[in-house]
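As structure tokens, one chain now follows by itself in the form predicted alone.
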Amino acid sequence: MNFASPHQRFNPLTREWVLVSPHRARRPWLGQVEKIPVENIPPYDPKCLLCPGNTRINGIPNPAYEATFVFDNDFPAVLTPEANAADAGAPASSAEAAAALPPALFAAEPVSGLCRVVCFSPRHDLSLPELSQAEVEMVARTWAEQTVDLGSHDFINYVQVFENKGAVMGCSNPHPHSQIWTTSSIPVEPAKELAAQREYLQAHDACLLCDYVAAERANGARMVCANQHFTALVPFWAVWPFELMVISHRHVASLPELTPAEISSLAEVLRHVTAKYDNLFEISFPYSMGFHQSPTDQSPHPEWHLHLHFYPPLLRSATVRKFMVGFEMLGMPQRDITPETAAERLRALSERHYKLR
């Protein structure tokens, strides 16, 4: 097939197709046009709420933390059981007295969880490309250990770790960190995720994503980067223009399965990735990536294959960025640049940040 025309590619994960025009991406832009990130940010901003030893808008004091920290979340998405039936007590809004409404056009079901937030140090001025081997390490250890932790809860049936970076992807505070939201549901894409990967087992007797894996080894276009454990690609399905995936070679289901070693490899790959992102465009490349794993539902799930995804809104350059308007929210995703050229400029970059050369 002729990859250079317009043509469409079917995601096996989510089951969704995506079109592909790469002819577009030589039309001229005369849209919005981004802020270039400041760069000029201090180790220690006594203004920042994340920042060790500041008080966080709830007057709760961080302590002098030297290494990863992690507290609950001042404002979760979601609450625990307790605290929403302490709320089922309140005056029905009029959005509670839709529920007397047809179900089948107003379902609506409560949803509990918890929220956490991970510093990934104490430094306001380090992201995940400028922290250290070891430094990195920890922070993957955290979100196994917390995984871990929240997934213990009997209402926990998900947990899912992610990190907004940069004002752009909405991040409220420039302090590196990431949050983990766990609900009593299973979200909508990892649900599409799960069914997916569980029929094609079914069909196959085999793993959706070690074939994919293997397959996209043996190719090499969208390959970026890989060590002994993991794997970097832009996927064959990608819509953004930048997009990567991150898959462990080993068929493990969720983060607390990784070996220290694979730890180790998972942080290298973390660090080579994100040093290649702020390298492309010499900038600090906004993002909003997350692990999918296996649901805590108490269910096996041979089926599921651990995975991050990183969806970066950059087009061009640091101040063009994608929008997903029009054909896209209306149609189905469309990409300009082929996943291949993507990959082929990603993978030429230098795994040493460029603040370091």
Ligand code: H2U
Second form
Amino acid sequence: MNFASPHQRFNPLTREWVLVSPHRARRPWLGQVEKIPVENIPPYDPKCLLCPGNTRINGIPNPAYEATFVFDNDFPAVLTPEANAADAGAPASSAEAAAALPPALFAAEPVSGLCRVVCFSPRHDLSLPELSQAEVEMVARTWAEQTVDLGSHDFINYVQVFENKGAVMGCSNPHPHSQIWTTSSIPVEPAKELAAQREYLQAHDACLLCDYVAAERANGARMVCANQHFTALVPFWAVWPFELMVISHRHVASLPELTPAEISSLAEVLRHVTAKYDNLFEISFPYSMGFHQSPTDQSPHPEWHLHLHFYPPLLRSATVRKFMVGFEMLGMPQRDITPETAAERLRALSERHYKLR
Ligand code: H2U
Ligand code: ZN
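Show the same protein again, this time as the form predicted in complex with this ligand rather than the form predicted alone.
Okay, now the whole complex, with that chain kicking things off.
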């Protein structure tokens, strides 16, 4: 197998393929150019809806918080079963009235859940790599506590913790924050990973990601950084140019299972990879990231291995992003630079943020 020629690679977690076209990385770019993110952000913004003491859109004031701050999303994507039940009395819409449609082609089912926002810090201007080790540990502990709290509701079967960062990713507010959406159904991506990890365990009597992270650590080509408890790497099947996975070394299924030492290592790896990201083009690097942890459906999950994905859209500079269009919408995802090249570039970058040097 020659990785310098076009080829496709298999993602064992989603069981989908990605097309790799290394020779295409040099093609000229005359397309859309993104704005460079604003750099002079104030530590406190009186107009920010997330800053301490400010009033949110629904009129509720934020407390004068000093560390992390969690609140129920004022515009939740899903509602509690009680709120859904209250809506059930409303007259059926014309879509629902067409009741005789064949369910094999027109399937729909109710979804309930809760959505929260987790502010990382009272500081409006500091992103993850600029926060201290102790502050990021506090963020990681908050995610773990929220997973326990939200997962304990019997109508919640999945807890999705994620961060959307940067205007390119549709996040308008630089105030450092993540979101937690929880659902009664298991969302599409974790559901694919659940099935793949379960079948791998049955077929090999071993955990998919335990085997994968061990093989990557032995090989080294896609490694980005690591500490005692976590490895950050560009997955062999990465779709986004600088996509990363962070995988725990110990076979744990969820954030609440991490020991204090592992929480500390997780915080360190998060600070290091996000510093590398920012150092790549010396800008605040946009991405969507999130944890994939086991469903909170009260069933045992021996197959599940805790990990997180970073999906950054930027391609070759601060202003040129990758678009998932054309063949990628209609055929399959495709990438130009190889995961090995991306890993080599990220590996070479300092773990110290350029603004803190
Ligand atoms: P993003 O910028 O990552 O989308 O996150 C902002 C979230 O915060 C968004 O889900 C919520 C929005 O609904 N929010 C509130 O709940 N109240 C507010 O006053 C502002 C934003
Ligand atoms: Zn703010």
